[in-house]
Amino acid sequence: MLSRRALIASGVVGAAALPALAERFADLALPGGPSARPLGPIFPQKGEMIVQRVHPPLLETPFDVFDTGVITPNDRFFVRWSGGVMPTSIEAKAHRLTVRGAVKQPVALTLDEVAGAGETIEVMAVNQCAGNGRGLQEPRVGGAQWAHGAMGNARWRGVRLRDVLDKARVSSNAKRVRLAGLDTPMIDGAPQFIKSLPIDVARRDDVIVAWGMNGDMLPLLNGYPLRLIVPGWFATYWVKMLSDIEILDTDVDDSYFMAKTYRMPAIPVAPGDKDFPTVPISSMPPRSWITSHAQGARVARGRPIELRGIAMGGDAGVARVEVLAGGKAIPATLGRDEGTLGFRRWTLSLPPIARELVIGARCTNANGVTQPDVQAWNPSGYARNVVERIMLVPA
């Protein structure tokens, strides 16, 4: 397991210069196109990724990676920076995490002090961009045109956020915890990327300040040396390169990325609707995917079709997965539960088919929430969780 000593001894982590764009491309099959994205350049500490943007990095995990297991390897884990300038090198010994605001004793903690703030724990959880699948929405909306690869599942290692907060003796009237990293706005006057959590969420058992990812240090592009982990909530709250924590004594956070963006309609809306109330996005809904076969996959006539996939329960565990085929909902077999809020493997042997067949995977979580058959539209393309379908073709 990744040790506390390894964090402190990590020295300077930096990123080398990037090579030219790759000549290979991935087709994301986005409705309305364009769908082609380069499979490169290869970024430091990363393997081949779908490059949505170079600066700041926006890297999508190729979908076939998700068929290899429930853990997403660090070098294939998606990268999302929200428009700011991220440091290209970090000196571990110089890094400080400040805790201030509605506290009795403001502190500036070294990495050693963060690691020693409480019990070192490990949690498995899915990290998913709120816009994952946005590029598949119709009609099209603005924003990063992701297919399904703006997500990943990892084992995260660190200390509970509440233990770090306790080092500053948080005031009894604390309402929210505001968090910021080392990234800075690209232009003068632009807002810094800052997010906040209700104090009760921040003090949950599984909300941690992490330095480890799948038994190794966090990659620089995924938030080295520290990032917040909020299992069950969208990645916008998983602040990378965490450096500043401010305790608020109000329930209202008027910072830009809370008050103006990363918000969902509070009521059903349709394309063209305006002036509707919104609420900040927060917890994730259940989702599932077929990973063993792609759209239009050819399958042998007269033979059973061995399906595999992954599911996530969002803010609760996976209760069941069904494959929708030919008007039936066929229960799938769930694999081992390796972490309640992580990916769960599922399998199903489908009878032979004689003609083209459209199938989809549908997850229901432990709270009884089931994926919808039709996606509710929203102007930012957030929180997609419709049943994802593919067509199988007998050959």
Given for the second form:
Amino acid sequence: MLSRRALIASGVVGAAALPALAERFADLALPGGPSARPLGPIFPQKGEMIVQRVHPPLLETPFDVFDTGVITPNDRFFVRWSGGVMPTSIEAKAHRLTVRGAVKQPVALTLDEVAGAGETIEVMAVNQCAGNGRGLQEPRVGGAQWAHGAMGNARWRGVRLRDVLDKARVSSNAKRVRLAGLDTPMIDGAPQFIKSLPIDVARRDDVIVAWGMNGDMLPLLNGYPLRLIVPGWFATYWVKMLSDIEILDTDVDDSYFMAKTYRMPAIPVAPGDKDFPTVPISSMPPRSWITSHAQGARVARGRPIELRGIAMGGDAGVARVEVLAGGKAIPATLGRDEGTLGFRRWTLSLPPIARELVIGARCTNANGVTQPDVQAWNPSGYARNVVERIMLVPA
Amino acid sequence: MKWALPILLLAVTACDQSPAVTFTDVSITLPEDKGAFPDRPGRQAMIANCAGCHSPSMILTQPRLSEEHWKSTIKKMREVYKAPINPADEPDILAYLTSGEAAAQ
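Output block for the form predicted in complex with the partner chain, input the form predicted alone:
In what comes next, the whole complex appears, and the chain from above leads the way.
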């Protein structure tokens, strides 16, 4: 497996070794396979992406992009639409964001009214799919078979959600804020992709309705014209093409994507377990990756190894990153904090190695939560955050 | 362009005198899906029942999974997503899903 896995070093292998479906493939090295994914077709406003599914689009960021900096460029940012019909055009003047439900004054805001609802702010934050890394979990489970690239970090620009909510004068008994976008189910009667947040999360200082991403407008595939940004929480709440907000006066949201899926076991479970209690997936745990070297990378003998990577604290900032090597935990040097809930660069110069060495990066966040050595298995493959390891080979 | 400058130690940055944002119309054309179900027994049942809502790759990228798992997937497609799956095609669909690249490894 090692040589095959080593191919992720480049992220790319030639078509000759793999089924002839497209010119170029990525090898995701998923345990047990299948691991080959086409790097085409190219989607509008996007560069080369790992195409997990053309329709509806599921596009993964090639891993080498994460070595280029803490910001994930818009044209390489992952894309995940649920199974339904996503609009392919937006008429700016016609778009409305409605705020209704437990409010004193329901409103239907134009895009200009949304942009004028409050102070324009910018927030850097990691957007990560709950199922990022699902394809790496063993025993394997069904769902989108992502490797590490269902995540990205951007500077999001918009207005606070609470300023938008205040336009409708939310009633004092509001409990949850339910969000819907323009995408609809394929067949009538199937559940619409709607999600809800507790009101105190919705009113947070850094929860915004964004139109800007890394200094440009959101690409349509990433949710233009408006997308909810919930720093520290999984991407399932970051509703795209936001068009409707319903204020609920109850703590219980029984809609499908809250009540039946996107849920984590409330207790440790093993494959085959049934009928255990679950809770909605919500905030993210800390994670980190080595980006300078891939599995099986060859390093020059007798020379220090310049390691580089990225870390995220999840729902808190990054406190420290250590590289685990040969039974030791060596502290890495953190790069500048460019945004507490964004990616953070780390570097470490590792002493020369004489034989193969397995190393991993381990992040601890500002709440004192540390990445585990062993992944707790769950039936949906959510919230992977085990220490990711690679082997270095002296050459 | 004050907001584009690096932001030190602050999660949230206020953008005073922010330039007014201009929302334009955007329209894209999604690429065609050239993926197909590889030819093996059951392929016709897959085309008839499983190609309407998502690319074949949604199915072909799945790892080796048990027959019980696939039965529950078919049930979910039918009951949750309202897929009109012909009950008579189910044995062929299951045969297809439990064979193939991942299943053979």
